[in-house]
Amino acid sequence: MKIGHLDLRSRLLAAPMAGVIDVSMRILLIRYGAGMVFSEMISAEGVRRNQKGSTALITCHPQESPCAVQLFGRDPLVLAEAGRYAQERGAALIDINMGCPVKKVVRQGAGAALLREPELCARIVDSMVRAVTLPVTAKIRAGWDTASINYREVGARLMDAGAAAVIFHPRTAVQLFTGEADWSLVGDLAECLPLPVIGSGDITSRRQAYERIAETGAAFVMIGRAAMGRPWVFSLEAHEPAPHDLYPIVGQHRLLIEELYPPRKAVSVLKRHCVYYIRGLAGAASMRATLMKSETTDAIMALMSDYLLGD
C-alpha cells in the first residue's frame, strides 16, 4: 500500500474531479477513509504565471493530508516549476494529467494529447522527478483511439523516467466517458509493470473497488463520481444511509465549508454539494430549484432539514 515513500491507509483513492472535489470535500473524504485525495486538475502554466485561479486550488490543508496535486501542461520545465510550488505548499504527491480528453486541454497539446507523444511523456516525468522530492505519478488512458492503443509503451516509458506509479483509465481519449471502462487492460498493465498501477473508471462502490483489485492486480483504485454526495463510499461500513441520516453528514460538510470559505462563497459551495447529496431522492429536482434561491447557509440548512427530516 505504498506509492514511493508514502504509506497509505487504504487502497481506495479519491479521484481528481474538476469543479467538484474542493478542499471541503477532500477533508470529508479523508475523514471517511480515503487513502489519498487528489486536487482537481490545475494548469501548470497558470501556476507559473501566479494566476489566482490556479494557485488557489493548491490548498494542501492539514486536514486533507495526504493530498496529491494534479497538474496539466506540456512543457516539462513549466510543469516542474509548478511541481516545486505545489511541494512548497505541502503536496504529498505530484500527478501529471496525461489522460484528460476535454477539448480545451487537448487543444493545448496537454492531457490526453500527450499520449500521441510517448517520448515527451517521459521527458515530463523525468523533469518533474528531478524537480521535487515527492512521488511523481501520471494519469493515462489506453491510447488516443482504437488505432493507437499504446498504454503499455507509455507506461513503460513513465516507469523508466522515474514515475512512482501509473494511474490508468482504461478508455481511449476519443471515447471520452462513453461505453464501459475495460478493466482487463488495467490487469494487463499491472502485469506488465513492476510498479503500482492505480485503476480508474466506473467504480460505484467500495465492494466493486476491491473486486477490481482482486481481478486485476491493481495496487489501488480511484473513486470519482460515486463519491459526489456519498463520502461514506470510502468507509469500512459503507452503506446507503436513509435520507434522515444524510442530514448530519451535510451538517458536518456545512461546518467545513463555513470554516474554509468567506460567506458568499460558502453559500455557492454548500448549494453545489447539497445538490450532490440529494441526487436520486424523491423530489430532488424541485428541491434543487428551491436551493438555488437560498442566500445564506442557514437558509440552505433549513431547507435540507425540512427535506431530509420532514414527515
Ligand SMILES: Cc1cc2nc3c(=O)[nH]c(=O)nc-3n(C[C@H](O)[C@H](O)[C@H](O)COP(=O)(O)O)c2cc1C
Contents of the next structure:
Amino acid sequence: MKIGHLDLRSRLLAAPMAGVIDVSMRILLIRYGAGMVFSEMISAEGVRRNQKGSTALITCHPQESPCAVQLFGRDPLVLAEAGRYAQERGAALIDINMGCPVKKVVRQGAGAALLREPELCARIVDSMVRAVTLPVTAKIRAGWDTASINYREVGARLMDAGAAAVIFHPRTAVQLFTGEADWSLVGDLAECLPLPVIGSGDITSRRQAYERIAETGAAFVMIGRAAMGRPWVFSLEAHEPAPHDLYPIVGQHRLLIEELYPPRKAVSVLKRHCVYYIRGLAGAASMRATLMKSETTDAIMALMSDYLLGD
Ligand SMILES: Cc1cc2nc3c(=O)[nH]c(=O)nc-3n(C[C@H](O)[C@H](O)[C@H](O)COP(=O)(O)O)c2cc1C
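Having seen the form predicted on its own, the form predicted together with the named molecule:
Shown next: the complete complex, the earlier chain at its head.
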C-alpha cells in the first residue's frame, strides 16, 4: 500500500475539502483509521506572498500524520516553492490540484483549467519533483468537458514527469458535482497507467470503498463528503452509530478543537462540525438554527447533549 516511499496503513484516504476539512477533522480521521489525510487546497501564490491564511493552513500537526498538503496554482516555480515550504512544515506528500472547477480558481488558470494544458501539468509536476523529496501526486478530473475527456493523456504525462500516483475524480470539470462519478473511468486509468491510481467520488461506506477497489484496480480510494460528521466511516466497525453514540465522538472532537484554536474560533469551528454530525437526523434543521446562536463551546455541547442523549 505504497505511494512513492510512503507506506500507508489503509487504502482509504480522506479527501481534500476546502472549508470543511480542518486540522481537527484530519486528526480525528487519522484516529479513526484513515490511511492519509489531505489538507484543503492552499494557494501557492498565497504562500509566496506570505498570506496569513495560506501559511497557517500549510502546517501539518504531528497528530495528523501522514498528512498530504494540496496546493493550487499554475506557475511551476511558485508551486515548487510552496511545496518546499510545506515539506519543512511536516507534509508527508505534496498533491497538486488539477481538478477544482470553482470559478475563482479556474479564472486564474489553476485547478481544472490545467486539464486543458497537459504540457503545463507535466511541467508543474516536474518542477515539484525537483523541489521536494516527498512523493508528488496530482488530483485530476476526467477532462474539462465531455468533448475533451483527456485523463489518459494527462495521467501519462504526470507519470512521465515523476508523479508517484494520480488521484482521479471521474467527473468532468463542467459537471461540477452533478451526475455520478463514473468509476469505469477509474478502472480504465488504473489499467493503462503503471502507477497507483486513487479514485474519488460518491463513496459512502468502507464496504463500498473496498468494492470499488476490487472492481477497478484502484490502489486507494478517497472519501470526502461521506466523512463529514462521520469519522467512523474509516474504521473497521463500519456500522452507523445511533444518535446517543455520537455524543462521545463529538466530545472527542470538541477537545481537539479547544486544543487547536483560540476560544472564539473554537466556537465557530465546533458549530460547523456539529452541523455535519446532525445531518440527516430528525429535527436537524431547527437544531442547526439553535446551535448557531450559541456563544461558547460549553453551550454547544449542552445543546448537543440534550439533542443526542435526550433530557
Ligand atoms: C465542500 C467541498 C470542498 C472540496 N474541496 C476540494 C479541494 O480543496 N481540493 C480538491 O482536490 N477537491 C476538493 N473537493 C472534491 C473532493 O475532494 C472529492 O473529490 C469530491 O467531493 C468527490 O468525492 P466525495 O463524493 O467522496 O465527496 C471538494 C469537495 C467538496 C464537497
